[in-house]
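First, one chain by itself: the form predicted alone, in structure tokens.
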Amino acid sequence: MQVMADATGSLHHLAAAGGVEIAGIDVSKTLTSSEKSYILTLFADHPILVFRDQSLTKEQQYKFTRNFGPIEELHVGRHISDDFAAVHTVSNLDKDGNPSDRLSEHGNYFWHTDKSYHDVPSLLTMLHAVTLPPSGGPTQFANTERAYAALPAATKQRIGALRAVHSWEASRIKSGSSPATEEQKRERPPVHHPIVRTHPVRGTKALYLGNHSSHVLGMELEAGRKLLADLEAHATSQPFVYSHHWRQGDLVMWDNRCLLHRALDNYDMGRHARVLHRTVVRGSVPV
């Protein structure tokens, strides 16, 4: 593992998806201007930032997240805590607070980019590890920018102008989760985005798809779905994937504009709790 020293902290470069592990910054405290600039500079070049050994209240996570843009306050179909609504819980706990392998929500375990079913999807997401199983339960990230760059020229030309429909309802069906309610369907109607989006900072191109994507505009239904599935299989193949094995206190921040992610259920979900706190920053319309 390559290590780079820096005046603010040290960096460990992570393989495959282009992330870095940062040491020496306590994000529970108000960032200095140099720390904020340093993090923003890193995030412009690295789609995953890992901050180890963080101890955060929900309020502290909220305040840190606000450094990077407006926080998405509403999370359709998500558990929202009463004490700090914009910081919600991702877990395998049932309604009684017990570990369970019989949950009605399965979307986390399918490759996706957060809130692509919004007109204005997410810029970044943060997860803070609160309670972890003894082993297992990693989160995987796939770099769709690198995956796009590796496509044949003919495929790039074929998909360059195509748009995919992203749908909360379709995502629920594809993941085998509880069906979308009529209220949720009204709240999150289908939207469409380019299959190839341009990163607003770097100007590079990335595939934009995943479990929330339903079909391709202007293509026969099954042909469009096969195209999306083939592109996702390419983007999530081993050369482009980083698996983050959580440690207690980890805070991971990632760029939804050029990454897919999913959790793995490779632990005894009926015995061990896995609880993370999540915040999401609103992004911009994909182009």
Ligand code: OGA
The other form holds:
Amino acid sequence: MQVMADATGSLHHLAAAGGVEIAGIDVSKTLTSSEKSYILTLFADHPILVFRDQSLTKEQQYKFTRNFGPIEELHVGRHISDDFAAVHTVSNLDKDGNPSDRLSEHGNYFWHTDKSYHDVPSLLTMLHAVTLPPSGGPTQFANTERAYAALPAATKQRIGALRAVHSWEASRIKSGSSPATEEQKRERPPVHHPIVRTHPVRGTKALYLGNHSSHVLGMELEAGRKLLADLEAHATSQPFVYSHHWRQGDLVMWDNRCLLHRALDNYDMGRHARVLHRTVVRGSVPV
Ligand code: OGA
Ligand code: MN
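Next up, the form predicted in complex with the ligand in place of the form predicted alone?
First the chain shown before, then all remaining chains and molecules of the complex.
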């Protein structure tokens, strides 16, 4: 196992967002304890880990994910397959299994951090590329820890104690997706989290916001929304962003505590399928 040398420009961009590519580990197999601690050590410093040339069944992905904590079993508003429910499919396929550019779910195309509408949001997410369009359809990652560090001291001071309201309902409205149902609103009432959270492993601070965030507690609604939008624009500006151009077999695992991410719809979604298998590990209450 080894961390790849910076042979291509894309590794340079990966590094700019704090990520690293790992070769030499077949994650479909039960990890040895040294492989596991190697991955955990890398993940403590690198919020994006890219494993190339993997081929995992859903069960194998489930088992690999279990190494990193409790798996989220419930995914609101997402298609859950019957065969391995905790490993679900992210795709542009309609209910008949055909590629479609008319889906009513758009949330993934907006910068977000997974499940920040929960009291206990996600620690990490893994996507495994199963079917890819001939080109396009990358996932972008923005490093909100580096973005926070680059803020002027006065801004850090101003936002240091602020909390943002995050909600499934607001997220659906912001992304123009089909509205939250009454049941979803009951099950996922709004929560609030600090705008600046401290990484539980590194102790570093990162911006915590994105499409699931709605407004700022104690601030006039529009002013709070503008603040969140301004901070998001800063965090997702070019120096902090890595675009992952998927290759068949990639498995990417990322830290939701210090990254925003989104998918790009820059491929012919009505013609080409893009299918990834997804697992999510539950995190801790942001502080
Ligand atoms: C996700 C997600 C983006 C993508 O699975 O959480 O946001 O590129 N996916 O599919
Ligand atoms: Mn996501």
